[in-house]
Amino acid sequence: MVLSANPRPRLEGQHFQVVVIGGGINGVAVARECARGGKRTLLVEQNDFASGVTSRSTRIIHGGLRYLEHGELDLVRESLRERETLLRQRSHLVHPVHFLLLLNENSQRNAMKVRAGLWLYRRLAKNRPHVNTGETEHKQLERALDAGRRWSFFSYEDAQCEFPERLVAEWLTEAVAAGAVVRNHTEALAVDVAHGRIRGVLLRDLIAGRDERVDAGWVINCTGPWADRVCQRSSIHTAQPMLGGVRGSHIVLPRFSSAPNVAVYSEAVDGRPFFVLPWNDQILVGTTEVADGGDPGKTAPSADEIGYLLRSVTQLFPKAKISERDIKYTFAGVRPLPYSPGNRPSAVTRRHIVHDHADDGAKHMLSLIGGKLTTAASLARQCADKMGLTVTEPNAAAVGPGNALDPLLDEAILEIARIGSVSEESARGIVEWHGARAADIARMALVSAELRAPVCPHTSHIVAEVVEAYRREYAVTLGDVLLRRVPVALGACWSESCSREAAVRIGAVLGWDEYAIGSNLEAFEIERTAFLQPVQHHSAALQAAAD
């Protein structure tokens, strides 16, 4: 059973100038751009917004240092420009991060070329200052590394969005404020094409359990790794597949004793680049590149991938004595990279492509291929321009609505704590995740002690944030809330007992009876386990990695 705080009026027979299929970061960005451009826009997502590739990424907002290896200077420039815009306009969600690139005497990359690449990277970044890490940080990290090797340290600046799900939630509410209609848990069954032009979309509302058809002037296919499937179900035939799916897997570890306080970029056991990142009071290790043509909704890290990541991190930090039992959970997503038969996954461009289906007999339908977190807004502008909308390039120096409260200012934290009568820790959490909406949530919290209560005993985030998610951010299920809008279930201490406690506290405020609490809890645990997969201990591959 799922309960929605927002009624879902029927869509049957309505006309939309633009229908966007797919509610990841790219789809939400496109819907926002089209709505701002004055088009009546519908955004539909088969699961929940940001529940697919967006939530399964490495969570870095970066210019793409690695792309320099492949000569993609234009992509690096675009990424760096978009990174700066996000850092300025979404500073509560996107933070500067100092990276250390580590090479040893056996590394496949030449130190002189790395220095030249970093020099060029900084020049392309223009206004991002370079900050040297202190000698203490270098020495602490060096003591933790394999002492039998000679290490070279290279430092550079990039950024991290720990919770891109929150960025999507903000863009979603901005799209709605501009006039968009949004529906999660709504599957696009097929695009209706007649006489060489799209006419509408057949939808299935999975919450209401009904099929509906809407008319559409344009259809934008932003379904990521599902893009080819949307065309196949709609009998839209492309000359070749648009996608070549590549799975990227991650493991999440607790903060071990010698864990770095900076982001580390180094080489895995096979020489591929990989990251070891402080994230959400844990350590995020990733990622892999494995061809995956299966169901993107059921993708999962293989034992080989988990073993590969475990060997790579233990090779880098042998003194930490990390084993398979330390892995808290794993997750994987399928990158929707362009179809490139014969190319190694690492060599496939990360540049986004806008495929126009006019030559496929479906005029006014576009499919968006590729892209990444950093360039979602840029991709949306490119798509809108192709549709003939007037596009305004952002002013990177401008302060956006998400930055009205600066989480670095103690005064802002104290003000939110005063408004909501909550602890400073809770106030900081509200500001960091909700930006300009923090004051409204704090006022709501003042209404009752139940709203000021933490979602579970291990978090400072409060039930009022959950109510905001149901009321204004189009959450429908408990998973929509605890995994994405108020993603406390990604935390280091979350357990089944936390899930039960959260369901009871949330249900008490929303008026759920015992059956509703139980059914919401059951559905949440199923979704959480499918996403954040536990490791099956003592598999041969993992045991070999630990030895």
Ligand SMILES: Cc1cc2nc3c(=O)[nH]c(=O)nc-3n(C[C@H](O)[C@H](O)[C@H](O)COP(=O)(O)OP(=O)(O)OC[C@H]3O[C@@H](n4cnc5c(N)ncnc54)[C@H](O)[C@@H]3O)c2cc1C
The other form holds:
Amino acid sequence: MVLSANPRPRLEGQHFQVVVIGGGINGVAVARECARGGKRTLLVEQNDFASGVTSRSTRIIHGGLRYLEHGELDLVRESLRERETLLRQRSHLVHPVHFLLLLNENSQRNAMKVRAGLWLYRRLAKNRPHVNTGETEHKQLERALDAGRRWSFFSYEDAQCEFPERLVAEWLTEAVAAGAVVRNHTEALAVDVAHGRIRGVLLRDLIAGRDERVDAGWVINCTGPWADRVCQRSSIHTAQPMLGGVRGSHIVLPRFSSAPNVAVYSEAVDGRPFFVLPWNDQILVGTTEVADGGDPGKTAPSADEIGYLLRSVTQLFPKAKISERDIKYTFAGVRPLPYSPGNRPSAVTRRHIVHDHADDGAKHMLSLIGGKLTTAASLARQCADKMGLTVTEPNAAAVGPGNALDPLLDEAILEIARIGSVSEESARGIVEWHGARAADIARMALVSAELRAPVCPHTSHIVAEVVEAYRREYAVTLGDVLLRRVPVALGACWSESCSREAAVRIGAVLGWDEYAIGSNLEAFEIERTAFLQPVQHHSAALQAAAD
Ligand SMILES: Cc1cc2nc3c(=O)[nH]c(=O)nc-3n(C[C@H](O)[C@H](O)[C@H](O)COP(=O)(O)OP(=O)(O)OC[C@H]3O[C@@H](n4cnc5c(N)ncnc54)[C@H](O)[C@@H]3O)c2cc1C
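Alright, leaving the form predicted on its own aside, put up the form predicted in complex with this ligand.
Expanding to the full complex; the earlier chain stays at the top.
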């Protein structure tokens, strides 16, 4: 099977009622909302959809227990409602998770207050029953912790979306189904403003290598930590910066022998809250809060942050004897928090803001600042409402299953395995990542052994999923596929040899020659190692941090 590249017809001179700049979770949610509202919508993304902060987050879909500390009750209510909707509509991607909050005798938090906070959190969550973690789980974890301390355990429920990249891919195809035109690898060079009102957007298609101009009725700036830059390039002057970027870093460890099976929320070496989470058959540890005003696309964890996370996880699990050699990779993202000079990063509100640029001389342009994965859909509705579109609030208790196909339903897995003539493991993987699209992918897999082949020998995800990514999900590069649409390269055992094997197997189906395999592979490895940074980059400085 030879696939032609995604067609990218020229956009020059076209009129769009809405141009959304930035294809992270917020931009994709806004484009979907506007297209569903009947607006001719264009979404442009300079790199790939979900390649910004969205894929650099801790991936928790949470009501925001921590916001209770700051008295942001409305935000907690909104987040809990959105969490419920995601759990119902995307049950293949968003799972309920038990969290254990661990405090010891040196904790900065008062146990009574924590208990009261959790009681309130559960009450606000209304319809989510509290499930106690098993006694064995508790005991197991207690044995792994520092025995010299007195630990208090508090359990609560939240959720996790292991792959927000997949959630974005689904919302993207829904936006297109509603009529949106979407373009990744297309940079907005500037917004064209005249006589106090926006008129259009200048674009650079980085694949076709051409500049284009489109007319726009509205421009929605959803560029997350890049939002001020878009305004600067367009000579739109805001009274003060909209953002104060705060970097957050993570380290990824293999599952160590005493690693928790539940999500752990505890205090880092300096008393800040931090997470140790089972994720993607690995352990995700994060995060940090460091002011970062640099290029968000080049942000990376510093040796100090890696040392801090390592010391924090080692302090919690001293018997595991984790060292920097165990770190599989590290990654960081810049939180697009609202500009709050003088505030500690942890005290800055996590509430989103819709900034209207009418007073900045750019009527019909909005910038979305802040927000969470959890609240992207409600932020999109608020934005559409500001534009005068009719918006229907979903009723969390009544929403249907959306695109979900429950991966816990064994009959569904067996059916997909039968349709595609693939192993049960592959069928489960397809259902977990593609929900209701699983049957179509399985039917495609039936066509040939090459399509049924695993992407690399260590994964059960198959080449047919890759073809789906190129065909229906607007993947353009190998990085778009292996890091986001079929994100096997985030896996525990991925290495350069897996990348090579994957490029050969995918190339065989897509008709790539030796040169195409080589150039795709080279570009992919550059992107992979810039995003998922191996720790060797830091080892000298890390040694110093550990000493
Ligand atoms: C360390 C960390 C941990 C987090 N953990 C969680 C969590 O556990 N749960 C949660 O709910 N939230 C979490 N968040 C917050 C969440 O990830 C973000 O709020 C959310 O992803 C922001 O999405 P966005 O679409 O606004 O930004 P982005 O995902 O960054 O999207 C903006 C996009 O705009 C594009 N762009 C920029 N300039 C241009 C241009 N000129 N032309 C075209 N495109 C452009 C960029 O390439 C980028 O893809 C975390 C954030 C961080 C940093």
